[in-house]
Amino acid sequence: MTIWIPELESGARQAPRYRQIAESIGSAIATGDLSPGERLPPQRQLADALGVTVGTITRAYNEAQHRGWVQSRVGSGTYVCDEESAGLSFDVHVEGEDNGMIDMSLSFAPHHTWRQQCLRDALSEICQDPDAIAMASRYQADIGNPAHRKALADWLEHLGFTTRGELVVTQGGQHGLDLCLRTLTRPGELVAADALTYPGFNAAVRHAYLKPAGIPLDDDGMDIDALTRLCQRQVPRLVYITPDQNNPTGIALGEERRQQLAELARRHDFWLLEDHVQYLPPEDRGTSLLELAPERTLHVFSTAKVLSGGLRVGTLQVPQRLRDRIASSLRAETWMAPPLMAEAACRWIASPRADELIAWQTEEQQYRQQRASERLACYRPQGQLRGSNIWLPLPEGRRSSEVHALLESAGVRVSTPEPFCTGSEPAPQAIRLCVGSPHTRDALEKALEIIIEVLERGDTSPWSTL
C-alpha cells in the first residue's frame, strides 16, 4: 500500500511544519486523496518520510483532530473522520433532560410561558385561516416567500439594526452562517474570526473544510493590526465578526476599529460575515457592519434568541449581486426555508406580546447580568449588561477541565473554553456562563452559589500534589 504523504514549504515565512501537516490532511480530505474512515500513516513512519520529529507528527495529528477530521482510537491508530464521528465539538443538552441539573452551557433565552402562548395564537391564527394553510402547504420561492421577506424586513427595522440589500429566510442563524460558507468558500480557503468565538462557526467552517485564522482580542475587541498582518501574508476570504458581544467573551468591537475593518475589507476585497444573532437593544449596538461596507458585508440573525429556538426562522441579508448565487446554495441544500414556520414567525412579531416579551428578556438579562457579577466580582467576569454570557478567567493554578467536571458533579453544567478557540489557538483558563439558561432567579442564585462554592476550594487536581 503507498503511504500518503504531504507535500511541505520550506522557508522561514512558511507556516510551522505541524500546521502544514494538519491542513495538508484537511485538504487530502476534500480533495478525496483521504478517504472517510482511512487510516493515517503511523506517526514514526510519516516521521522518517518527511524527515521530522515524531512530535512532530504527533502534533499535527492532534491538532486535525482539533478540527474534527481525524479521530484517534487507542491502540488502533488515527482515522479519517466519517459521517457519524464528525460530530460538533460542544454538546447540546435538551432543556429539561437532566433531573435536577442546572445547565449553564447555552445561550438559551430566559423561561417565560409567553413564548409558548404565542406560538400558540400564531398557530391557532393560522389554522383559521385557509389562505395561509394553503400557501404553508405549497412549494415557495427558494429565497422566502415576499411576504414573509417584507414582514421579517420591517420587524429588523423596528428593532433598529440596518437593512440593506436581499433578505433571505433561513433556517436559524446557524443554517445561515453555513450557507454564507458555501457559498462564498472553497476547500482549503482562508477564513478569519476571532481567536475565541461562536462554536457554530467553528463546526462549520470545519465542515467545509477551511482554514481557520484566529485573530487576537483585547478590550476593544478584534486586533485589526493583527488581521493587516495576516492579510499581507495571506488574505482570508471572509472575516466573520459578533461586533457587538463576542461570543464568549462578550467584547464589543471599538468604533474606530469597525471603521478599520470594513476599510481593511474593502483594501483586500475579503467579505465581513456579521452575526447579531445573540440580541441586544439599540442602545447597546454600535455601528453595524452592514452600514459601514454593504457591498461586501452579509448579516446574520435569528428569532431563536427573542422569541423561541424552536422555531427555526432567521434572516440573511446579501448584497444584491450575491442574491442568485446564495439562492442557488440554499435550494440545493433545502430548497427553501419551511413556510409554515416563517408564517408562525411572522403572526408572533406582528403581536404587541413581541415587544412585550423581547422588553422583558432585557430587562430580566440585566438583572441576571448584574446579580451574576455582584456575586462573582472578586473573579472579574466580563459581559455586557443586557447580555446573554458571562466570561469568567479562574483564578490563577485553575484549569477550566477540572472546574468543569467538579460544577457537573455539583449540578451544574458550564462551558469549556475549548469549543470557542477558532484554528489552533491555545485554550485559555476560564469558563463561560449563560445567565439566561437557568429556569428561574432561584436556580440561578443556586447555580452562583455552587460555582462559588467550587472557585472557593482551590486546585483539587492530583497534579497540585506532585
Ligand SMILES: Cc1ncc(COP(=O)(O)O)c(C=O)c1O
The other form holds:
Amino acid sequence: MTIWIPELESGARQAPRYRQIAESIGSAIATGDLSPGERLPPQRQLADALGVTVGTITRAYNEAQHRGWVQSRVGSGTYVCDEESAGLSFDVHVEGEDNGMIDMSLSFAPHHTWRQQCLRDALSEICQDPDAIAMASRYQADIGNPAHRKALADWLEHLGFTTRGELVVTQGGQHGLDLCLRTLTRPGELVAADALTYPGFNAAVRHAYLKPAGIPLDDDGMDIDALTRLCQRQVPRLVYITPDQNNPTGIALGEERRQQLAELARRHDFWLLEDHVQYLPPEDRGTSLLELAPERTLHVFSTAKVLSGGLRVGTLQVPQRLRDRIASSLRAETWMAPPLMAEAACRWIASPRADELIAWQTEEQQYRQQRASERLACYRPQGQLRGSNIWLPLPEGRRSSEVHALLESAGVRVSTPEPFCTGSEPAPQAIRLCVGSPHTRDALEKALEIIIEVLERGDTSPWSTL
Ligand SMILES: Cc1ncc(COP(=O)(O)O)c(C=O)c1O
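The block above covers the form predicted alone; next, return the form predicted in complex with the ligand.
Shown next: the complete complex, the earlier chain at its head.
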C-alpha cells in the first residue's frame, strides 16, 4: 500500500520540520491529495520514510490538529477532518440549551425586551406595506437593494464609522469575513492576524484552507515590527484586524501603529480586513484603517452586537475596484442577503428606539465591565471600558482547561483560549468572559462569585499533587 509522504524543503532557512510537515498536510488537503476522512500514515511509518523522529511527526500531527485540519482518534490514528468534524473547534452553545447555566462564553449584546419589541414592530410595519412585501418576495441585486444600501450607509455614518467605496449587504459579520477571504485568496496562501483573534476568523481561514500567521500583540496591539519581519520572509495576502478592541483581549491598536500598518500594506501590497462588529461608541474608537488606506481596506460591520444576533444583516464596504469580484462571490454563495431581513433592519434603525437601545447598551456594558473588573481586580482583568469581553490571565500554575471544567460544573460557561489562537503559538493560560451575556445583573453577580470561588480554591486536579 502506498502512503502519503510530504516533500520537505532543504536549505539553511527552512522552517522547522514539524511545521513543514503540518503545512504539507494543509496543502495536500487543499489540493485534494488528502481527502476528508482519510487516515494519515502511522507516525512511525512516516518518521521512517522522512528520516525524522517519531516525536517530530507527533508534533506535526498535533499542529495540524490545532489548525483544525485533522483529528486524532484514540487507538485508531489521525484522520483528515470531514465536514462533520471540521466545525468542532468553532462549536458554540446557543442560549437556552442548558438550564441554569450562566453562559459567558458568547459575546451577546445585553438582554433587553426592546430587542424583541423592535423586531416585532419592524415586521408588523412590513406586513402592512404591500410594496415592502412585494420587494421582499423578489430577487434583488446581488450586493443588496439600493434603498437598503443607502439606509445602511447612512446608519454607519450616523454611528460615526468611516464610509467609503461600495457598500454590500451581507448576512452578518461572519459572512462578510468569509466573502473577503474567498474573493481575495487562494487555498494555501498566507493571511495574518493578531496571535489571538476572533475564532470565527480562524474558522473561516481553515475553511478556505489558508495558512494563518499569528502576529504577537502587546499593550499597543499588533506588533508591526513582527509583521514587517514576516513581510520580509513572505508577504501575506491580507491582514485581519479588529483595531479598537481585540477579541479576546480588548487591546486597541495604537494610533501610530495604525499609520504604520497602512504604510506597510501599501509598501507590500496586501489587503487590510478591518472588523468593527464588536461595537464601541465613536469616542472610544481610533482612526479607522478604512480612512487611512481606503484603496486596500475592506470593512466589516454587523447589526449583531447592537440590534440582534438573529437578524443576520451586516455590511461590507469594499474598494470600488473589488465590487464586481465581491458581487460574483456573493452570487456564487447565496445570490444575495435576504431582502426581508435587510428591510427589517432598515426599519428598525429608522426608529428612535435603535439609538435608545445602543445608548442603553453602552451604559449597561460599562456598568458590567466595571463591576467585573472590580470583583476580579486581583487577577488583573483586561478589557475596554465599554467593551463586551474580559480577558482573564489565570494565576500561576492554573490551567485554562481545568478552570473551564470546574466553572462548567459549577454552572458558569466561559471560553478557553485555544479557539482564539492564530497560527502555531501555544495558547496562554487565560479565559474569556463576555460580560453582556448573563441575562441579568444578578446572574452576572452570581457568575462572578463562582469564578472567584473557583480561582481562590486553587488547583484541585490530581496533577497538582505530583
Ligand atoms: C470580532 C467579530 N467579528 C465578527 C463577528 C460575527 O458577527 P455576526 O454575528 O454578525 O456574524 C463576531 C461575533 O461575535 C465578532 O466578535
